[in-house]
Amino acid sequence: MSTRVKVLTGITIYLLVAVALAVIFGSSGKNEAFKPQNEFKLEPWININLAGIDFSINKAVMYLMIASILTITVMVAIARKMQQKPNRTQTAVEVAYDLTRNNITGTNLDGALARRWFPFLAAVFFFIWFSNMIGYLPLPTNTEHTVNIFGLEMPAFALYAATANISIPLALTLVVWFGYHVEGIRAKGVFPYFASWLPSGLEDMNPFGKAAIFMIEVVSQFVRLISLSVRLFANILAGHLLLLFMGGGLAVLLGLSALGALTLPMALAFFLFEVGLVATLQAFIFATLTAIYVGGAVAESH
């Protein structure tokens, strides 16, 4: 039997199981006590407010907290321990290492440029990395439903991730954005960097085109705004509500408990995927793109 005979006929299988799952327990309707949005729901958990401004620890302040001290934590530890004859963590924080200082940051600056961006950028992909990763271990921060251990109402296990809300990135974009804008005028001066926004070979076009390239540039600049935080905002996002969802938040939503034997080993499947490969990549490609625009701020040319 070949290895594609034994993949359909698997698939097979696992359908009729399904169906014959389905039919047996049947359906107990629609659940609309459900609310799948209300796993991203931001609670205050203590009320601060300043000036009318609302500083109120919930959980995602928690996670940033977890992902700074975790970032904070690991690279001061391991940089007091480092081995003349590495061990298997040293081994693999070099190989983290090698892909911050050369893969980052050495293909897109140089110099003395490089030096000086290596520590942020280093720093903003490990940040990323620990908020993803943390965002799929289940820890207690439904505060919407509780379980009761040895008498005391506990929040519910949850998985959620604080670069799955849309603030989060966007506060990194932002410090990002007024960074590289602020080493481009640092190395150009204010009106030369401005000016380096318009293409080469416009000298003899007449004001107003150059005006209107101008205004597209201005445009690109702050669409990078958008592209840069919605880019890992929603790879998260849409992550964790596959999980939701095929983990059994389907199941639950439509009241039909069979469904949960065909979506479960999905969720296995996609979590694997987000842990093995969208985790890392969302924070290589932030702190790759971070990288190219403060090249691009500096170079000569367009």
Second form
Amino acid sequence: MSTRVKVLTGITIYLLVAVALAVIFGSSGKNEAFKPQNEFKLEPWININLAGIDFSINKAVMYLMIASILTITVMVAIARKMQQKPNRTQTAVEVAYDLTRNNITGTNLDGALARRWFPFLAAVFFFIWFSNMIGYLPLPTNTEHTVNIFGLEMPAFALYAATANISIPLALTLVVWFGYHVEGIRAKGVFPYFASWLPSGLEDMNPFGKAAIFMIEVVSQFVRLISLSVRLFANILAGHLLLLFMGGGLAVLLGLSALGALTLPMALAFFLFEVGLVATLQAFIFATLTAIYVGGAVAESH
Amino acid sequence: METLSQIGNLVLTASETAPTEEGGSFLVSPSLGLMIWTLLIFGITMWILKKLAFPKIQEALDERAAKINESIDAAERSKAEADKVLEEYRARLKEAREQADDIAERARKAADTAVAEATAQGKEKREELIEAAKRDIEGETRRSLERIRKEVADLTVLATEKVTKRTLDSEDHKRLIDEALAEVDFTALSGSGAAKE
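Got the form predicted alone; any chance of the form predicted in complex with its partner chain too?
Every component of the complex follows; first up is the chain already shown.
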């Protein structure tokens, strides 16, 4: 039996079992009360309002703080105990550090620019990585549903990630966006910098054509704001939604409890995929794109 | 004016009701407060990492790289040195072997010369000794013959005296006898070979 036949047989059996379970157990009716998106809703825990801006401490702020503390603790602890003969943890951190320094920073920036941007790029990588990773640890954060433990109303354990909220990637993206424009202007001057947005090879074009292309370039610059932030946010959000649906959300939503038996293995597979690949990959992509944008802004020709 | 304020009110109510909507629109509506929180927390994190973590990690990595380079250099140097020493020893060993061969060759030659010299000297000495012995024997023989001749002469004088009963003038007669004796061959007395004749 070839691999293809085996895979197809597996999928067929899986689907047949799903249909059989649905037929045998039936649906207990669609669940209208369960709103999966509310898993990502931010309930203000401590209301803070300054100058009309809502600074309330909520789940996302807590996740940011946890990520920050973890990043600082791990990195500083490792940095203080750097040994010439490293253990496994140190080796892992060294590999990650080397990735940020030589791969992300080194291949896109050089000289003073690399020195200036390396702390930001490395910090962004580690901060996003820790944020993503703690997103896969169940923490008692669900204040919408509480669990009664010995008379205490405890928040239910839930998965959440700071990076699954658009505000956080967007804030970092804004820093990057303004940062690389500033670098470009600093390197070339205001007018030459904006002129450098035009791709090369347009020297013979009439001014209207040039203006049109410049407008496209302006749009593409603004699209970067969305692409950079939404890439990270949507990846993490989608991962968490998949975990939520596969880990029982789908069964609850459709009122098909038996379906949970089939979706749970999928949840495990997605979980491994998210932890093993997506969390690191998205942190890497965010930092690398930042470096590319900065490098592109100061590059001689577009 | 009125329409403007109406629009303004609409926007306000929309923004107020948006987060409380039952849909998922809050997922994609950024919150300024949360963004500021992000910048604050990330800024602190970056600052601490920049001050406390990255320089130390870099320092340790640089130190290790330097140490590795140094070790490699040292190893290369040691190897080059060892090679040089080995080469030198080989050369010296070759030289020593050549010298030894030379010395042995010279010793053999010296020995040969010594033997040849000793042999020659021995031969010479022997010949000398033989020569001396011959001379002695000849001298002795001559002396003996002289003595015998004298004895014979004396005896002859005595015998003649007895026969002639007179004394011969010593000088004259002696001369006569000597002359007579000179004709007698005594050579037979000097060698055994002559005696046989």
